[in-house]
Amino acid sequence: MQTAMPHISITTSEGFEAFLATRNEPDWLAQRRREAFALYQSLCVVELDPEEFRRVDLRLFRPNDYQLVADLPDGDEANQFSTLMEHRGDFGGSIAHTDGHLVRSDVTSELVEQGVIFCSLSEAVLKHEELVKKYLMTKAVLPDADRFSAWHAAFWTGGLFLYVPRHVTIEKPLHSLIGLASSKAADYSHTLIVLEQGASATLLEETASADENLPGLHIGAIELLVGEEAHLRYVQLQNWHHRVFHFAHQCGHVGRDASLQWTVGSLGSKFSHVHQDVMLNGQGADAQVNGIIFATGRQKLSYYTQQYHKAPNTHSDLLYKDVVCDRSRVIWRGMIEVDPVAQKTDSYQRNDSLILSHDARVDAIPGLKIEADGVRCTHGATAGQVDEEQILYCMSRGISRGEAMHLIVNGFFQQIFDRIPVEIVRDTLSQSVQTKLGFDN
């Protein structure tokens, strides 16, 4: 029996000093959660961005029906949490949060040795003070990009640090969960890497849900700063249960020869929108970002991309594919802009969606903003339903309905496998899909 634990509002700015009651931070970052609240109160009388949110409908989101929890459950409820990947690896650290609260963080004594810093976003707030305040919230996610933004910035509470030095090289991958276990929780998990010139990491997190029954908020930003001649790949896979409500702004930023491999895949939350950009600001610079999007029941999912060109000779490709079934729905609009000075860009996007359900739809809207002469840019959208003969064919063969559907959506995910160098995601990705078709064992 969960414990009936005190919150704080996060719409008032009564609850807003309450909250900066509870945090002992340096007065810089009080400053700035202050600036980011009356951002938020201003931007929320303000239209969002029509381009955007146009197919976005958020008239069941209540903002008030949601607060922040001020202590964590009782016992073991915060620990509580069906991983996708948390016991699936070896992993060099791992850090857990729950509704916004640290619960364990295991770091080990070679990521230390290397002057790596592996740890919670607030931990680093008082031990790594200079660092934190010269990239969070200063380059790649703005307060002023939107309510959203601008209300993480203010109540941004769980979530990690990791900084790489030059020329560090962390072998295995870390790891971080974040999880919601109260009832109409508030999460505002904030992930902030940085790798300097020549070093290389890879991080899996994830995101998990205590009890399918209770209601939440997640409103996150993640930020991946990618120095010159640094290599780093991110996996996020989204598995909130579908009665949490799910808001991020994603963004990263790859300097000169540097590279990025993001890995998405969206599985879980009743809403979701995700604002996601990948700005490639040095020459050579290359991105690679894979989206598994696979929804169910009444769950509505959405995902705004942008790649952003801006200096020479640099590359991205991504690659998103949907599966959509019962009465769900995906969104997904996709922009390649490309700078004057970009010249040589070599970009890249498309998105491809199966359908399984008559009610179940699709909206792919790629697109192109080019202002440089000597590129190449192309991009594309398809849409289909499974193909009855394929189906026939594996029945014919003794393979009932269900496990023939499993091969044929696991075969239309088999391109993001192919793409993904990391056994344990792409393991789980297909472990994944395998739930969400209803076979668990």
Second form
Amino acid sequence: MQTAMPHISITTSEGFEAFLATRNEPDWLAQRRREAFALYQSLCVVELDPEEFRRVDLRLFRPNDYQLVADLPDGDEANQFSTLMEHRGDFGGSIAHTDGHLVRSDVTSELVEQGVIFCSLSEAVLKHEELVKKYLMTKAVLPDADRFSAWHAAFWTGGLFLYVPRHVTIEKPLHSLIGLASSKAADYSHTLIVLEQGASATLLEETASADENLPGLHIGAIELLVGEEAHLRYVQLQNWHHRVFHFAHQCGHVGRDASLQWTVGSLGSKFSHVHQDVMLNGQGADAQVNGIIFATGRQKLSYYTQQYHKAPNTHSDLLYKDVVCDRSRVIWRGMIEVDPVAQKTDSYQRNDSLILSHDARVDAIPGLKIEADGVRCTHGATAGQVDEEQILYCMSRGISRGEAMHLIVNGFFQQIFDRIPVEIVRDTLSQSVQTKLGFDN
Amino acid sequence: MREIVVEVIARVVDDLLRLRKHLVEADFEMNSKLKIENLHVQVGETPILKGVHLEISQGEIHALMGPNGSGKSTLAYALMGHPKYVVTQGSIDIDGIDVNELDPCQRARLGMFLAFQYPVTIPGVKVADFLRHAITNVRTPDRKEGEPLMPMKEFRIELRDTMKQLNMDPEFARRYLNDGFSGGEKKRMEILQLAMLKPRFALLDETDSGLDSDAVRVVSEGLAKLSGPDMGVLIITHHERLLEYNIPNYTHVMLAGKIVETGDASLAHDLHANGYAEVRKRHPEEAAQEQKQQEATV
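Got the form predicted alone; could you also share the form predicted together with its partner chain?
Shown next: the complete complex, the earlier chain at its head.
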């Protein structure tokens, strides 16, 4: 694996130039990358937002340990992922990337005929240049948000573009797999989804590592642009192995009378920090955000979520459920922001944690910034341990202590599963929790 | 000479084998017996049970009555192995197995069952899933976590039939365990578990408390359908209603941590009609202890 594969530094100007030389891209894009890299260099010496990063300790993260992988690993290694979803469903299209390189991509001809674009982002740059130019990091995730978004904007590789034209409904879910297969590989995959007016689609995306001992880095971005009256269901199952650092900017824009259901499964990685924004831009916009965070060992998983109401009569409902075991730690900072114009906002934000060990810790901090006067916003956070009486009750029915614990943990997440109408998503999440618990039935 | 010796030995061996076979068969048919001898139990620093003797065989129904605080529920929890109820003296034994050495899970797999007075709620765990785990473990006592559960189809049929037998709405199985259940529903849930797990020894801790008379009837009828020659039942109650449908072979009266009297079903009727005043008069020593305990807790 570690033989003479060309690697590209992700922190130096030389590395950046070498990277640019491997890309056969239009000038506007190269220019944007250059600007982003300059931004990255300048933001690296600027303190990160203390509100967002106060509890996130980055001292263990050394960017210089990771490189871009210029070539795919040989043979089967690029495909050795224990994917949870891929073989479960009947998909309308599927895309897989390894170490930032496209390994396969398909989409049904039926969708193509309807004008749906579902391809790698690199291919979209060449074939659908105007669309990409219009939407890529111009509306949702902006390069200047912080050093991670700038870094991503400079180096993004891989990732996908989904474009659904007006009033086209995609019935079957689409699937995307993002994999890391080389030691110390850096992955900058980008997910860009654009739904035009009245369109609807479901995309299931999962991340995985080929080998549990591979150190890796993911600097990702997700942009979900849901047009007027459009409906998007997006699922991301973060399942990196335990030596991967994961940073991501994720942002959804929801237009007038549109809806976004966004489900996050956060199971993997050594260390994660995810900035997740939901913007309710048009009247009647509706967003539901579901999160499952399950941390074990010494994992540190941090989520910074915002529900931003920018128009009247908008609705958002965020529920995160966290379980921490061993010496792991979860940090969740949630914020609801309501603009003065966003009257009649109805917003809900909640985080429940289950703490399974004395050495595990959860920091859950909900927050509100409300500038409109006719709104209904509720928020809350709970943290608790498994009730010993529940375990005894299970044991009195012949269920061992360990099995009882697992039933209770699964039950704790059930409230999220119950909110998810897509069976394959529900099953996959439940299965991934079971797998992480160590049991498959 | 040698031939005779060989023949005698052969006959003895033959006899021994026949005897062994006989014993093994007898063992299979043997009525299991739950034996409680001189049981002392304390909670924290407070002694509650002070020498309880009780023997329950499969097929028998025992009623355990007694005033509040006499130790009835303590006996139930101690039998099930709740860690807060510490056995300081005496023994609990099923057919030579020292039950006191076992944790609650092992006791359940040995065939013990406690219908809780206050069943706990487990949000997110469906009744059916919970029962499927329980039933698999109780029926395959050596099972380790991760080993296969009872096949879904088989389980569903059994669950459906059992619920029908107990006049329960099948929708019940899809609800989360005791989550949002009324008092009566929780108790019926206990009876459903009893029906599915078919224990050798069932302990019912005030299964009739807090229920209206219709609910008591439903639960009582349910229990009456389930008990039989293979189940030894200990019904803890201070009412009589549960016993109308489940006529006890024995009635025991507990006072200040001891069983002070044992009689038949008529004793239960008598206690119901006349209360415990007469019992206290007949057992002044325990009554005095009870008095002292009550004063200590006030």
